[in-house]
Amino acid sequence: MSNVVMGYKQSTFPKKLAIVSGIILLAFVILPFMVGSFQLSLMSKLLLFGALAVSLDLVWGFTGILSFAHGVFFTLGGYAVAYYLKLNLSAENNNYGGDIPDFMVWNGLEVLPWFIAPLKYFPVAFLAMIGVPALFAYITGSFIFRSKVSGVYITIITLALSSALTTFFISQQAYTGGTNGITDVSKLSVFGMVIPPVGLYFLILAYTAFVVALAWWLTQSNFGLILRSINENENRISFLGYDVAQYKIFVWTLSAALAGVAGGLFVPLNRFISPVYLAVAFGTQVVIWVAIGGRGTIVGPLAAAMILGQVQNSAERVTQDWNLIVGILLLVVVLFIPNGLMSLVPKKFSLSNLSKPKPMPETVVKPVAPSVSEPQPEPVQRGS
């Protein structure tokens, strides 16, 4: 594929931003040795929420697809890991001393369901953490984008998916734990060694850094230019011969896989997963992170998720109406900073500035004066 799309060319990664990114990453590496266990756990959770927000930014900020279903992808990945950790819980720690999870015993199941049993093995659970949300996204995305559904109708479909799956998971209490979800899971271990909270933090930090780097690389490539072109003028990019639906399906599926891994890492950190993360409320929260941070900025949604998480944690100590504070902050951003918090950052340090394609300079064609040596045409004389 050519390096030029619709008269645009790729931008380059400046050294100053690389240095700033390295300093920020170093600060996060040092952080566990400077804070307590509660703040370490909170930061780990907020990093995962930030990675989830970046995955939504790929489809909304760059492709223009507003989705409230990213909580669904997050939760599907979480349930895959939760089953693995629950099935590997020692018999001594199981309320009934058997291999079947307690919530299944409560609901009368005597045999482990065939579609859950393979999740006892780590390779299967790992593939399910990525594959189940990705497959679900691919199926729904193929239906939506091949049918040429666009605009607000996509948003309505994602809202319906979130509501329907929330109801389904709650109703299937024998298999999903119902409203309570899957709780009291075992700790994540590698070769029999339990990963401590600091180890989980570094694992989550590495994954979040990977998501940010992958998102930046994709949006700086020709693929990213096409996504932005689809967002700005879908019909025009289609007339140029690009399969718009295929690009949408790919970024939708990739985003779901990234969200699923974030959900999978969330489970060993918090030791539970429940349908509350399937609900529209959580999906709306992810949308708010992207809106406040700045669509199409990559770093903005990550920063907003972490900042709002700290605001929520502080506000909950004072009042139970912390949602009111978040709502006021969202209102202020929409009215006075419509491009998000990242619009306040100098452009040379902003990933959004880098991801915008730069127009190629126009070629100026100057008229060439006739040479002196060239014969000049004689005027035609008309007969009288």
The other form holds:
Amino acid sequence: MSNVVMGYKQSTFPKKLAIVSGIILLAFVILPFMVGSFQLSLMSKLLLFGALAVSLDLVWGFTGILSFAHGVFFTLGGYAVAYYLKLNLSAENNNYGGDIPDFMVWNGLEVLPWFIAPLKYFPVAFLAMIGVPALFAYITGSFIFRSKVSGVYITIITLALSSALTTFFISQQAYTGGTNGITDVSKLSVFGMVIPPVGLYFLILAYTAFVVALAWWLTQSNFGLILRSINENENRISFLGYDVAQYKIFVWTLSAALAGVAGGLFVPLNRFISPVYLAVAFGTQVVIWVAIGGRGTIVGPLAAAMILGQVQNSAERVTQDWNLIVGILLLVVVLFIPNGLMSLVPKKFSLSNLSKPKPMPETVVKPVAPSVSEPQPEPVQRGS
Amino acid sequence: MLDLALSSMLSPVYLLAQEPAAEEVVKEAFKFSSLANQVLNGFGIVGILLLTALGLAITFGVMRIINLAHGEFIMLGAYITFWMQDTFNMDLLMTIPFAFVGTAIVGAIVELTIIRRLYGRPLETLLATWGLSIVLQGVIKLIFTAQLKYVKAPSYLSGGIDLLKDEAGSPLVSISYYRTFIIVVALALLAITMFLFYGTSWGRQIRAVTQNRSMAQCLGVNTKLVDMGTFAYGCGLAGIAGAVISALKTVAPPMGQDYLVDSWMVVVTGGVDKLIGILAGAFLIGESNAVLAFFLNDPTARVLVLGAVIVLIRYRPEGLFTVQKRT
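And the form predicted in complex with the partner chain, for comparison with the form predicted on its own?
Next comes the full complex, and the chain you just saw is listed first.
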């Protein structure tokens, strides 16, 4: 991770980066025509997990807030879409009679609860998919970050949040479907036309590309520079007059919204959502992707999520102990490669290098816009 | 907010816990006894919480190591007990020292190979111990398979004490011997630990190292040895906890996860300043859980207690029972 000092040339179009990412994107566009339906759905899933990992990377890798609660945001978005799909189950698949979902009937509910009923309509469900995780994150964020609580304690709070919500969702069986969650949802359709798996794949690919692009743009901007400064020295950045809590709350909420949409797209693909994705174990999975891939790089977590998922898929055919391998890998990375696997990639090929403009001649006086870079006049290389 | 109709929809597991609540409609007199029962139940929970959190109070409270593998040390203790009972047909009480020594040795190895490299880097420690917990679960699964194991409680600890009986002689308020046993063990371990920490030279060295590592080093304290010993001791305590509770619950590789969050909540509530804080933390969390579960239901009580702990961390991250110091 290198500190980018903004210069006037920053606005120039990063040609190399555009070419590389264009080629990668093209490969992903061609992919569905090369692989079978199983690989297609697996790749769609892994792309979503990649987007989730990038959203965590925004708060952890760049801002330094380690969260085990990203599974929670993911699942909240997922439930919003699951209710929508469940309530729109077409009449012929609705074999239990009545307008309300099967699990509610089994649990003795006779009327659709008022807070679930509006999710039958697409605009409401769409807004809920983004809004519910974002609102939840905003409330928790403004509660946590406007205090002297820091570092590890925030992580423990996210652990407790995840644990509490899992218990809550399992206990409210009539409203959430309990341990089973919401199953047998209808397929996603537009104007009465069911979206085929390839269509869903492209939708997911577009979303993941959007998340990656947004994360890249955000972290290259002045805003991203402030986030990194918060990560490196929170006190100094607040002495410079920035409202650190405000920035943290913003990036926390944004990241939750991104995770929520990933969860929302996950439901039509997976055809169910359950408290499994709320639990600490799934939240940890996301943390592991980011840790192994490399904090503060955008490509790292994305690649780690996808590669680990693919390896897991092949490994599970031969061994039952995939988790053991992940655990060992995590230990090795933390102990010996603290900046993640991306730090092993030669600097020449790293993303930040590709997106950087050509080095300026030393004689040029840098018209530095953000005041934050003043205490550090030269780009400081951190890590290896 | 959450009426009784809701609790009737809960799964049988929760209904089982609701048994005292079902009685309350019968007679007003029952209400007192079932509440008393629930409070006593709460003491049982307090015992378990205290026992499982004691090891963490050492590793986190004293050494400030963010130990997410704490639950797995509890699991290791439970498996040692299971293994010894299975192969040598030993009494559960006899296996406790072995559980302590076994987990302490594993703890010492872990400190030597992993924790030592990460002092002063809390987030890395957190990740590494999480990786360690996955590895320990995987290894145990390899050796013992994922099957649930059962540990026999000693026969002389079955049954319970009836504190109050109705006219027909059936118990109204009672507490089982085993829960009492857990509470006694927990309190005894707390007392021993406090004696070790405040009454021996080893304890003085530990406190010196936590207060000022480099100064202690200058004065000739072997800080590395102290670190290793303390961590191993904390892990050994977790092992004892595992051995004792193995008879209450089924023994399985993921069992430690259940205790991890609870132990953390106890230590954080009690504060890390004084060891006695975790007694207060365990008491507060255990009893409020039990009493809230009596009036509402088990999951709601858990959610409320966790919410309260989150609020507590927000306002007093140093814990309820810590004296504010100027640093």
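Since this is a predicted model, take the numbers as computed values, not measurements. Residue numbers count along the first chain shown, from 1. For clarity, a rigid core is taken as the largest C-alpha set superposing within 1.5 Å between two forms.
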Core superposition between these two forms, C-alpha change of Ile337 at least 2 Å: yes
